[in-house]
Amino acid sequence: MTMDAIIVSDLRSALIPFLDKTPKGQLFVVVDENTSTKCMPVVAEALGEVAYETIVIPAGESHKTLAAVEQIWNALYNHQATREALLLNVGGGMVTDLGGFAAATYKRGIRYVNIPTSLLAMVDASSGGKTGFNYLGVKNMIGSFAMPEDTLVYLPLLESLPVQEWLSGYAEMLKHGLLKDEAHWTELLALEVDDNECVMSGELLAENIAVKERIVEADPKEKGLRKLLNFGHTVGHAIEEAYHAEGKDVKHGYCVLWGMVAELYLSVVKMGLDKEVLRQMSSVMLAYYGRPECNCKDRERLVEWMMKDKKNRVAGEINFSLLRAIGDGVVDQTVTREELDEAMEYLFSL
C-alpha cells in the first residue's frame, strides 16, 4: 500500500491523470449542500470542459446515514455508471466517508478520489481508506476499508473556513502530535490556531498528515498499530452521540479533543504518563474549546454508548488506546468503571 494523500499546488494538473482514465459520461462528483456552493466552484474550474454529474447530499452529521449512501447509489445507477466510473468526493469527512463507501460497494467497487475541504478531513478523515456511515445511533458502525485512488489536498479550499472548523481539525492534528514525538507536539502547541494562516504554508500540515499515513501503511486494516489513531475517540464518540441524540450540532474535532482530555487522564492513572501532558491539553481545551455540555449525570448514558463502540473486542469491555509517553502509545487497554468515572469527572469539572 502507498500513501494516499498529497498536497497539490495545481488542482487541475493533479486531476488530469484520473480524468484521462475515465470514459466520457463516467465522472461523478459528490458534494453536500454546503460544499456545493462554497467549494464546488473551485473544483469546477479545475475540471474545465470535462462533463460530470453532480450528486448533492444533505449536510450535517444527522444525514450520515444509509439513506445518503442510497442517494449516491441511485444517482450512479440512474446515470448508467459503469465499473469504469470515477467518483470525486468534494467535502469534509462526512462526504468522503459516505462517498468512499458508496464507491467501494457500487458494482463491487469503482474508483474514487477525495478532495477534502476542511482541515479535519485533510489531516484525518479523507485518507486511510476508512469509509462508512452511522447506524442505530452508533457512529461509523457500518463501513469498509477501501483506499481512494488518491487524496488531493488543495489548501486554497481552506481560505473561507470558519474558526470552529479550524479548531475541529486542530484537535486531530494534536492527536497526531501526541502519537509522533515531543518536537511535533510542541510545535503544534505553539500555533495561533485562531489564525487560519497557521498551516497554509503546507509544511506543518504535510508533516502531520504523514503521521497517520505511516501508521496506516504499516497496519491498513487496523489489526494492531492503527488502533493508536483511535486515541480520544472512545470517549469522544460517546460525547458526540450524546449531542446528536438531543438534536444538537457539534464538531467532531471538539468531541475528539474532549475525549483526549479524558483518555489522557486514564493514561496518567493507568500508564504513568507525565501529568504535564494532561495539563497542556486541558489548557488548550479551556482556551479554545470550552467544556462539553455533558456532565457527571450523563455518565451512564455515555458508558452505554462506549459499550457499543465498534472498537471493542470483548462484549462488556470498553477498549482504549492510551499513552505511556508522547510518541509511545499502547492499544487494547481496558480500565475499571471507577477509573473511567474519575476520568469523566475530571473532564466535566474543568
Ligand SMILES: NC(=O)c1ccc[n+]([C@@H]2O[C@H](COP(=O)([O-])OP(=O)(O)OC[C@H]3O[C@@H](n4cnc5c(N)ncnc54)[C@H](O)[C@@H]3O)[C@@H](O)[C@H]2O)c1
Second form
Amino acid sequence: MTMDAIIVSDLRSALIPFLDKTPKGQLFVVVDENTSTKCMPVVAEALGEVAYETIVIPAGESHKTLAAVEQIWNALYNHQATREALLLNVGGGMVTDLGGFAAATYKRGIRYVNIPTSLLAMVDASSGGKTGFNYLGVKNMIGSFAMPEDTLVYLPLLESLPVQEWLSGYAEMLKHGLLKDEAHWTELLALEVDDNECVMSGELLAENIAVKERIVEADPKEKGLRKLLNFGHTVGHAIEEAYHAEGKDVKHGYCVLWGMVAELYLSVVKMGLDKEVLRQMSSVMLAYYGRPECNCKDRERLVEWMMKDKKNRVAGEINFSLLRAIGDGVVDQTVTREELDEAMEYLFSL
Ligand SMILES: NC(=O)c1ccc[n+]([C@@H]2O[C@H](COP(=O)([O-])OP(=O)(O)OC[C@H]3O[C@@H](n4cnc5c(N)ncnc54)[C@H](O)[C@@H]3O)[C@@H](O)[C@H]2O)c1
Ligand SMILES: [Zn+2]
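What would you give as the form predicted together with this ligand, now that the form predicted alone is on the page?
Whole complex next, starting from this chain.
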C-alpha cells in the first residue's frame, strides 16, 4: 500500500504486481457509463488476456449514492468475490470515491487500485484515501478513510476528457499551487486552456499531485494540516449544494474556483494576503469559468449550507482555511458574518 500516485508510462507493467496477487475470477473493474466507452478500451488492452468482471455505474454526481454502492456490493457478491478480490476503479472522482468505499466495506475491506481518468481525479480525488458517497443531499456524508493499494496515473486516458472537466481539475491544481509556492503558482497560471484541452507536462502534473500527497502524509486523518486542502471548499461546497438543491448540474472544480475567489478575498481582509493573488484568481475565473449562478439574495442559504458541512463547524462557527501568502496557509480561521457577506458580494459582483 502506498500513498503516492505514480505517473505510469506503461499501464500493463504497472498493473502486473497487483494482477499477480489476484486469484483467477477475483478481478473487478468499476467504470461509469462514460469511462466504460471512453477509457475502458485502453485499460482492457493493458489487462490483455486477464479475465475480469466489469461493473458499470451511472455517470454523474447525482448518482454518487448508496444505490450505486449497493450495485457494486451486489455485483461483487453475485460473482463470488472473496477477500482476495481486487477492485480497479477506472473513472473520475465519483468512481474512485464510490469504488473505494465499496472496496473498503465489502467483507470488511478488499484491495483496490485507482486508475483516475479525469484531471481532477488525477490531481486530487484518487489519492489520499477519502472514500464515500452523498447522502440525504449532503455531499460525502457517509464515507471512510481507506487507502488504495496504488493510484496509477496514465496520461493518455485524458485524451477523451471534455474541456469543462479539464477546467474542473485545473481549479484543484491552482489550489495546490497556492498551497505550494510562487514558482508553481506562476507556472500554473501560464498554462493555456484551449477549446480541447490544457496541455501540461507529466512533470508539472507530478509536482502538483505531490502537493496533496505531502500534506496527506503529514496528517492522514485531517486533524490539522490536511484542512489546508479545504481551501476554497467552504464557500465552494455551499455553492455546489445550492446548485444541486435546485436540480442544476455543476462541476466540483468550478465551485472550488468560485470558492477560492471568495476565500482569497477573506485572506486579503483577514490575513493580509497580497491583493495581486486575488486579482490573478479573479481573472482566471472571468477568462475560463464565468460567474456562479448565485447572487446576493442567495447568501443566507449559502451560509446555511456552510453550517451543515461536516468539515466547517467548530462550536457553531464556520471554519476556514485561509492564506497569509502563497505557500503559507493557516487552518481553523473563523470570520464574522459581515466579512463572509462581503466576500460573497465581491464574488457575485465580478
Ligand atoms: N476523495 C477525495 O479526496 C476527493 C477530492 C476531490 C474530489 N472528490 C470527488 O470527486 C468527484 C469529482 O470528480 P470528477 O470531476 O472526476 O467527477 P466525475 O467522476 O463525475 O467525472 C466527471 C465527468 O467526466 C467523465 N469522465 C471522466 N473521465 C473521462 C475521460 N477520460 N473521458 C471522457 N469522460 C470522462 C465522467 O464520466 C463524468 O461524466 C466529486 O464527487 C468529489 O466529491 C473526492
Ligand atoms: Zn475539491
